[in-house]
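Here you get one chain, nothing else, as structure tokens; it is the form predicted on its own.
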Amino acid sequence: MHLTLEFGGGLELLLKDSVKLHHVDVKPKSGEDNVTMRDLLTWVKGNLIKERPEMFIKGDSVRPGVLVLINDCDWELCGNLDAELEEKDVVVFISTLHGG
């Protein structure tokens, strides 16, 4: 499944190369047709962030303080973990935790 991950607000720098934009291949697990957004963050953590995992991932979940988007929607209103996403969905991680 085809996707486009956005990492903004600093999460970027957790990433490989620390780059924002991301277009991703990310299949589905064996015998089932579709991505959740729990299968995505368990394929992130395991292919994209490079170093201190725990200031985007607590648990199977983002951490506190961390938005997520689905196509533009709060995933909280999309399913949050059990979200189904669909090919060419766009997700955002923006970290709302900044240091003052």
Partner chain sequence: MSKYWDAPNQLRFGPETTHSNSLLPANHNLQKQILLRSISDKVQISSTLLPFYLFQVPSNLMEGVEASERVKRTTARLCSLCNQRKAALRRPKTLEQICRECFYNVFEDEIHRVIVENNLFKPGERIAIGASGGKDSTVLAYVLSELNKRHNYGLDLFLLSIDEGITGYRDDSLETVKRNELQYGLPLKIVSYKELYGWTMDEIVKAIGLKNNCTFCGVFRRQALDRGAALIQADKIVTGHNADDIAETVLLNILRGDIARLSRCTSITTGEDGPIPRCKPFKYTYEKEIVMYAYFKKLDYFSTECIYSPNAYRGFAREFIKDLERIRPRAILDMIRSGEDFRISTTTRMPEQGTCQRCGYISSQKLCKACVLLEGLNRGLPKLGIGRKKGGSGEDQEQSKRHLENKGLSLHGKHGNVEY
Given for the second form:
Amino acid sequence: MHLTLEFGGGLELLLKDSVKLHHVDVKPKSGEDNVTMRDLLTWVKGNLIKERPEMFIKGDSVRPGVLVLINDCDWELCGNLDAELEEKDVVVFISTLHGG
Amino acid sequence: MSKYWDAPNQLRFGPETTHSNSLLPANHNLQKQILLRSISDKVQISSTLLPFYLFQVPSNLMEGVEASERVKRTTARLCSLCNQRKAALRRPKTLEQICRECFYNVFEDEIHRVIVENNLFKPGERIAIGASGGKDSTVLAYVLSELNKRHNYGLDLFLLSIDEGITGYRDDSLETVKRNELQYGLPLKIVSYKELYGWTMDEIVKAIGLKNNCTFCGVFRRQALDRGAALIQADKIVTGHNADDIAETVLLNILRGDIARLSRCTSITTGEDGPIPRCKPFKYTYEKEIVMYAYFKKLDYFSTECIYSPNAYRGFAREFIKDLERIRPRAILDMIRSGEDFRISTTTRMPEQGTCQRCGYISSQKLCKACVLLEGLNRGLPKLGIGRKKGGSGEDQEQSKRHLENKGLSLHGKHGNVEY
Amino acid sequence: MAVCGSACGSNCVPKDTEGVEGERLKRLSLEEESSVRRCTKCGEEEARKECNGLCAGCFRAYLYGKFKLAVTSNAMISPTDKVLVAFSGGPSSRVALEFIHEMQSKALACWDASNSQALPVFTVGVVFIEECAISNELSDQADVAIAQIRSIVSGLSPPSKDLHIVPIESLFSSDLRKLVGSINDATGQEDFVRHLRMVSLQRVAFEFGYSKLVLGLSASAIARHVICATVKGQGYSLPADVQYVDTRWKAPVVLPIRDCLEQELVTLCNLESLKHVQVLDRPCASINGLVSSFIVRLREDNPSREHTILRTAGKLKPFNFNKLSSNQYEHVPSRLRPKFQFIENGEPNSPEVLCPICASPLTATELASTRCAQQMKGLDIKEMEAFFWSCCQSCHFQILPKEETYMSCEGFFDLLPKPMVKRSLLRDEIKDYLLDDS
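Same protein, the form predicted in complex with the partner chain this time rather than the form predicted on its own?
The next block holds the full complex; its first chain is the one shown before.
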């Protein structure tokens, strides 16, 4: 499944070369048809985050204070971790914890 | 004075907000109407005077979408305000799901209301916007310049930035502020530590090391803002402190036992007895909404932590508040309300205000803190002024703060938040 | 010893006289060679790490000293009192019980020795509220706990103490489980149960004629409460709950171990093998749970943090009901009475209006809102409406029904225990209140 991921608000610093935009291909877990946000977070943690993963993940969700938008819609309206992703979705992660 | 939880506020703004906290299906709305009628049947209660409890958000929405819903994303939900466009976010303050356009409206309207109800400005005033290039001050500059035009505040707005002289941090964020100058058409004044004090932060860190440098920076920044504002003859300074910041400050002051700061940290305007008052138009604005606003409006802001306090935002307090917000978003406003309501005895000794003998800045001591620190730097005794404070009350907080700093587990909030 | 008020940190040890001090230091320097550390106070016994460098004996004396200071300087217990100790089974209330017992034994010894025997000795009872009916505790677990509590209380040396084991549902006629279950907010549920417990304790105190209620709230518990109340928007009423004395209730509530940290109390229980009941771990999905874990982190970072929080709260202005009035001592012989009296300060005794659920004094804003609604309804106001309108904002949010239908509000109201309902401003009072106001 092709997804576009964007990291902002300082989260990009946790990634390799501080790149904000990532076009990625995430496969559903074996035996499942869909990729949920829960799966995506695991994938991001394992494949993109280069340092201080605790700044991004806490428990099984994003760290409180990190906003998530799926196709520019607050993930709190989409079911949070249970939101199912679709082909070509754009997922944006923004930290509110940096600077001001 | 009306406050954020008052029902009248929620109702005053146009007919569409009458159902503003209804996130329920239509028939539930009806039930609510019936309830309102049944309670107010005999006496015709004007809707603006109903008690607050009738306007609370149903708590089944509290627990979040997770449990209750398995709604497919494709069946997009509609904005609870306009009922036309697709909802784009959930407001932490009210838990409404609203679309972008309605979000812009309520966001800006609320700030306008805070400004009007608290008489923050008078026509003709020159207002310095403390601009760091970060999200809060960028959104503040944008919204203020919009509201100034829209509602004819008649204000002269300026961007005021402090150049601490931190290579790779402040010079980058200053570039953002310079772009803001062009984007919003607001004149920009930059004052630097170097010109004010003869030292850049880089030089200070070289002289004193990484320990305690935040003390210098904080003390210097506070004065620098005042001096910069004086240079452009500003009547007021506005800062981008948001509701989350203020809740955090309330908490920190409790943890430090600093009753004097606790009593004033929730005031929307401070320093009215000083040369230039400061105010916080974002006092009731959630950080989440500020960031969402900046994101949706594609505002240009800079977000990197200061290189000299790389983990400041890891503070326990900040994390606690974010955890809290997840369980109960309302808690942030509740903490501010607690801060406003604390019964602080008038007999509590507040430090007396005088002026610094050297530079004339307000100070409770003979010399202001900045002059003491500066003297230490210039005499090659940088530890001067960092240690024990004179006059008991502040001592303990300084100590406990140092204790934490020494362990690298700063209780500080984000950069610069602690000074009020 | 008098210098060790609430403000002092846990390391504060009363200073001995200089001679003794010098002696002690000499001994300490000698000790350094041998690896045994001596108590920093008496210099005799072996110091224990968990006792702030004191020996077991001095540690106990230090905690008992804090307790005694709190009791005497606030005149918590008078000789004619009948004191009811609320015993949850946990270490804090266990120590409170132990210390009250010790104080009683000492007073009794004095009484026996005294010629005049003018001062009677206070009596002590113990109460345990059994909450199976509204919690998820299993009844056999509760039975074990109750058996342990019985053996603890009966194991205390004479004079014997009455033990009241009271199932919470026996005190109220309504279906408590349904009532608690109808509260949606997890934090609201927890807090409501706490309020119910207080009403229950007061009922027991009233029925058996007790004049004081002792709660084993430690400094740590109060520090948690300070943060919880702040987070729930109860900044105004907060100082009411953190004082040594609280006379909002029929039987005034006193907190004699308010200055002892929880960990110190646990240590004491371990040292003296004071048996205490394993308090069941409740799930912590609530704000209260979050605050507890936050405080634990702060404590690990700085052990005196809880004291600092307590000190901050101590600087907030208490309410008029946070002291005992002199007439509570009228049966004490007149020559002894001044000892138990407070100097009345000149502040006008304006009674606070309390939230009927949590007993928090209402803020001016809350009162204005209540008043506004009541004025509009006038005397037509229904009992239920009056009740809802006189609750504080925090209870509105986390306890009262959110399903904004008349039905659910009435259903909730009908289930509420009568003592809570009675506390609300009823129609007649409202009328007086409105008249007063104009």
